[in-house]
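Only one chain is shown below, in structure tokens, and it's the form predicted on its own.
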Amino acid sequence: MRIDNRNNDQMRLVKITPNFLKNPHGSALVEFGDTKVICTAMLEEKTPSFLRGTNQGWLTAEYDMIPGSTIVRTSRDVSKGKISGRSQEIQRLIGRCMRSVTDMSVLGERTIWLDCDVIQADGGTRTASISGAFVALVLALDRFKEELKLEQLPVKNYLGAVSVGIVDNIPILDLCYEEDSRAMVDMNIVMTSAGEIVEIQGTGEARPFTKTELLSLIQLSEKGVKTIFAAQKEALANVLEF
């Protein structure tokens, strides 16, 4: 058994409460077992430079963890006077998946921001900060549905990330702290309820790994994101249409 008891092939706990926060045009807070995310989507009414006069919209996202969301206090970005190159590296990550199952082309020129921030840190924060943000942003949208007169939100399938990897040479699923700190392989699969790989991070940390481990990975990744999608289907009830 595992640290804290699961099965190799067992998530976490996955809790998304919808409309966390009064403010934001989307919001909800993504658990998966301790590692708690707070996700928000707001409409602006402006893109970027290169797609002025397209017609075009654009999503972007920015991602952060609060100092005392580690057992040792995290400095923020803006305290560096530069963002992190982890930062960077994951909000990029929430943005190209989210727009690769948005359809860009109905939004006009309008920028749609995603935040998330980490309350608690318990490994996978990446991967519950884009199952988070996608619930997030459906409900940005919905919100908007008769605003930008949309006939169906322009959403194509659900979108779940989870972790997997390799520890004592055993494939697991959805990585606390304490595993992700030794894995030998470390991996993170972002798929959509169409079965659909949208991008895999994947790293041999203290080994190579073989084509048989990736495609055990995988199995074990599409069995996880099913929970992801069961969770975001309650959150996002009577909302999504599919």
The other form holds:
6 protein chains.
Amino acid sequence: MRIDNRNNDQMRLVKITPNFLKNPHGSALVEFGDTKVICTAMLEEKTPSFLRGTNQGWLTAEYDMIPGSTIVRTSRDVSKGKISGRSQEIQRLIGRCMRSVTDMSVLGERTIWLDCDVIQADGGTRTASISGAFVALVLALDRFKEELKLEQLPVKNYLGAVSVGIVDNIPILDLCYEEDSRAMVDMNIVMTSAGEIVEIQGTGEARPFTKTELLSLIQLSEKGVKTIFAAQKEALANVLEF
Amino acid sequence: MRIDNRNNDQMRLVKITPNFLKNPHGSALVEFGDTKVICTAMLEEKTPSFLRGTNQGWLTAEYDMIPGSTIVRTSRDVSKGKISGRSQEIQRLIGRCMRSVTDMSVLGERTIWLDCDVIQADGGTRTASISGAFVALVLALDRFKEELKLEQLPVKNYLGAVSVGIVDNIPILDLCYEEDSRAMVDMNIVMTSAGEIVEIQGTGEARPFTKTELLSLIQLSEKGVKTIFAAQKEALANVLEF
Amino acid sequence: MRIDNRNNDQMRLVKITPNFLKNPHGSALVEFGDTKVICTAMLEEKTPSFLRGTNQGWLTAEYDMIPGSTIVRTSRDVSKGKISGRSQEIQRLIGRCMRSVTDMSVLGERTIWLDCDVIQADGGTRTASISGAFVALVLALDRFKEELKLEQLPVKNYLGAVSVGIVDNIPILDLCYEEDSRAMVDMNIVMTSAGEIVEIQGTGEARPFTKTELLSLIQLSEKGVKTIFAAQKEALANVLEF
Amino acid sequence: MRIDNRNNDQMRLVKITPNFLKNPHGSALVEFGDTKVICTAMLEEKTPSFLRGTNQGWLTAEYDMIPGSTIVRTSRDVSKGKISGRSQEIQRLIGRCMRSVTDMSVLGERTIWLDCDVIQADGGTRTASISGAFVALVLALDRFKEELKLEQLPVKNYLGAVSVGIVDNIPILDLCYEEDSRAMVDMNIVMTSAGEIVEIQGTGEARPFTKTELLSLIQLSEKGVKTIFAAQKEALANVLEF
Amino acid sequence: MRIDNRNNDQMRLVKITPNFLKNPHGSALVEFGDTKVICTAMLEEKTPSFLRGTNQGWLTAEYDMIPGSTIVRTSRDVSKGKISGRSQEIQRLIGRCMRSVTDMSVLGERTIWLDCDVIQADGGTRTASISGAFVALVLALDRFKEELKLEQLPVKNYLGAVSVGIVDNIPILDLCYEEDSRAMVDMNIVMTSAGEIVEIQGTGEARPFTKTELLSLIQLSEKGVKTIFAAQKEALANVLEF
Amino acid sequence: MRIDNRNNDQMRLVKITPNFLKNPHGSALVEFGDTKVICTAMLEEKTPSFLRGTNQGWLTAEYDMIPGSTIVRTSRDVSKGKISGRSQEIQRLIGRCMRSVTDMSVLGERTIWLDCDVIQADGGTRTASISGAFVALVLALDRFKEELKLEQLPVKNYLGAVSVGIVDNIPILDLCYEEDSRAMVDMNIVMTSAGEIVEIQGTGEARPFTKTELLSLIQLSEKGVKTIFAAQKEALANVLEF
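Would you generate the structure of this protein in the form predicted in complex with a further copy of the same chain, following the form predicted on its own above?
Everything in the complex follows now, all chains and molecules, and the chain you saw is the first one.
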């Protein structure tokens, strides 16, 4: 039995509150059980220098945790003068995934900034971030639909992410912190609502894993993302029409 | 008439939600109208090196804004590799005020970290931070009451802060962002519930000010902090008994 | 009796040597007793990016202490890779005060850099810096009077600053280091020769203070700045004609 | 036909020169075609602070490219004052993989530093680094066999890594730079000679990918790592006896 | 007798392999005995800002050591966030020397980047770097001869550097690491094939030195650079015709 | 004729004011004509980690220029987050020279910090710094003579430094800024009063130089340092008895 009485193939409660903050162009509070992340999307009227003059848009992401989000205080990156390796890895992942499902050519020379700030951490902050950032992104795109003369929003599918892993030799879905900290194998999968994989990252923390185990982890993921797509659909009702 | 229909001597709605997060030893969400700050307090089992061997405790504060808290995205300090002058000034102020009302000698060689993370900014983030950090601090102290063998909590008074300013030559209380950005004179006052001043910082942004104006600003502050003490009292009911 | 036999409302010897260095456009050595600060003013032919194209000038200040200025060696900020919180706070204060008394619109797209380098510290370095920087600033403005086609210098009043504080429960003027280090309340006030306040910063270091105490500290300041205006007037004879 | 006339399931020439440098405890030059990486392993007589007192060893990796390794000069990380996100991601990956196949408990309180310095880059630098670092690591362990009183070296299998990807909709093995830069899907797989997966990282750069495609990429990898194990076996003849 | 059986006025084996890497415009591996440095030269189509609009070229150098180049691992500069004083001194020296023998006016607004990366260190890395960088530079210039419409390469002489020193009170040529670490006097001299001095840097590490000793050290240098000019001539056969 | 009417072998007025500041253990203001440097020496009760437990002392130097010391404002190193290459080179030079003439074994586990802060620059700041730092150092040593139980001060000779150079093909002594900026050859020599060389650094800025020219530059130096030794002797009368 899992620590919170879930079945091995069961997600925690997934909740997405759209328009959580008033200032950003798009925002959402995403909750995977006790994990809570504020996701915001803001448009800036310029692109990075490598895109100047191409009439192409860009999308970039940043990820951080507030110090009080964890049981032991997480010290701020700025106090060490540089972003942590872990944060950098996660924000590169978020940006890459979001770019892969957005047609940035319709944005003109603009950048969308996606910010994921974890306010409470209980495992799965990166997958919650991706799932919530998608909602913030769509809300921001919707806000500029008219100004950018978009007939339809430049995203084709929902995008969700879940963590899976092998704990006590058993594959399970959506690990909470306690499970994550003793997982033998740890994997994050990002998928579209068309059933395709956008990113897969699997690590044998305590031991390597077989191809058979890999396949059962993927199956769990496929189940998990459905819960996320449902929560996104509800949060984006009247905004995204598929 | 003020932009949000308040009287010149009227605070915005002040709301303090105690125990807002589950991981820190103490926490509160403080709201001054649309300004929202997450305040957390966490005890660490060591002190800065200048206190080692003295059996004295310490208290330090950090302040930050998430990028989506403002109308124009606030870029993260870490992306510039160093904390901004403004953030540094504010967190030094918060720490100084909290230390001034806490008897740190009873803590033993421990540090209390206070973190104020602004999630939505509409003026007065530093005064909201101080007012909310006080609640988080008391909640954390209460949690360790037994372990630290405290007969009573080592704080003697409530501590609140408000901003006042002169806009269109009229002294007003608790400026929202729109008012703050065109204030001629800008002042922050931190007071105890015993009616004494802990810190006063006043700046003639667009013009200097007279001693008479200074006095009327202080009078407005004295009115404003009462609202804050009431909200703190409610948030700390059963914890602080005065 | 005070450590240097002064009365409670008595300034130390204030001395301002104009044109102390040959290279800057304006310079002064300011002395408040044993506290000695070299203040320089230099014009640069460009403004920060937020002012480009506005035909507006700007004024910015930097503050530092040489390592040998203090009893215990002060390590250089650069050895830690970043400016200290204290230095940053002080230089922001100096810049803010100088901008408040200068009409920067007549400068065109130019920046005036004010540098305050403490070579000997004995309390009151920030107030000495402000008082000396004003002289350096006026000397630099005077040097460019013709080139900038100014009929009169773009400052309307003298600007001086003093520290006051409560030591052993007694309000005193112009604290030396020994007094400053055991002050219960510490305050810096910046005033114009028109008798108005530009900045007030008061902190209850060891205890809060009452409104009555605040008023007596302000009265001491009003007395102290007169000494400074006199020294500035002498240093700027033939330059500033009021 | 591929740019260098290889079959889709064909590795470039893999060459590993052991003991390439005289100073490190272990070293190797690894070549995957034109990609050349110097890998070194050095033992240090202490561990990171989180392991002090545990009698446990540690293993950490760093990755860098010399500026002249690429067609357009790669500027040094230090000139920006911080390690790039890409380098950080790669060195975290290398360290994780090496730790997963090494029994660090036999090292005592020692750290093994693995350094991978790319001197010529033509795609696959991270997989070449892992494959070469394994050889450097084993050589260093062998050198200390006696001193550490090891009956056998604390590694159980060979460890190799390859890149695979989908270019022009066709899955191919071991991408060179030209192929990598236009890959639709990009994947790195790290495997042991026991046929198990240590790490899998797949990204849909230009489009998502199906589970079927994922499986065919894994199959290519399984073929590719055999070539690497053969080269490692040759480089470690007389050192590793399996 | 010296540790490697050389005479006091004898260089170690000097070997320069031109075109060592395929990506840079010019490259060389230089070896002074066991000291090995990869030198590369790359042209960039812009100059530093202080030269914009002058139609003048520029030349700059960077120097680094890979961590495994030394007996005790050299930690990377980037891990401390800044370049070491030693590296900075050396790369300033390399750049200065190369600029002194190159007519940069014929380059137009271009910068040549010279990178010297030590892969194995056994004393004399800075003099080996200068000697090898000269070859990389000439190869890069030769590659752009046509594009830059140069009738002849803009260098007039060969440029070589050697270290000399006083060990056990005896002046010797080309110190290896073991000798360098116990040298009383340490000197580096950079000379042209016309017999003139470009740079001389001598330090009394353990004791000062006399003018007579200085002269005998210079004589040794004059002998040593001849070996280097010969190796450069061979490496640049068919490229530099003098 | 030189710009300030000096002969080619003539120093500017050299003036050393001992005990210039009240806080450091030793201090001096050194002037070479219009070049003015504040030199201070301060003892710290610990050594760098590489000397712990050896009962050996250490000596280290830092060099900086205040922004107003130059005609065009010199921006502070800290604003770029790192020390400039030039400053680093100079402070390494100062430290090396001072260590070479001081018997650090008598200091016990203590560090002497030497700080050279240029307040006015007109060429020769590094040689003035060395010459002044020597005086500050001796004054600090003298102050601790009793505490350290020194029978005599642990320095054996005076130490002075001068710049020489070739301007318009003529060797001259002690270059001012105007001369320095158009020197073909630039050299700094540090010598003891016993007539020996501690450091020589010569650079062919605009052209290489011959051995004959080198010798005539050394001769000029030998003349110049005599003026410095005389000024040091005067400043240290009653302190250093040789």
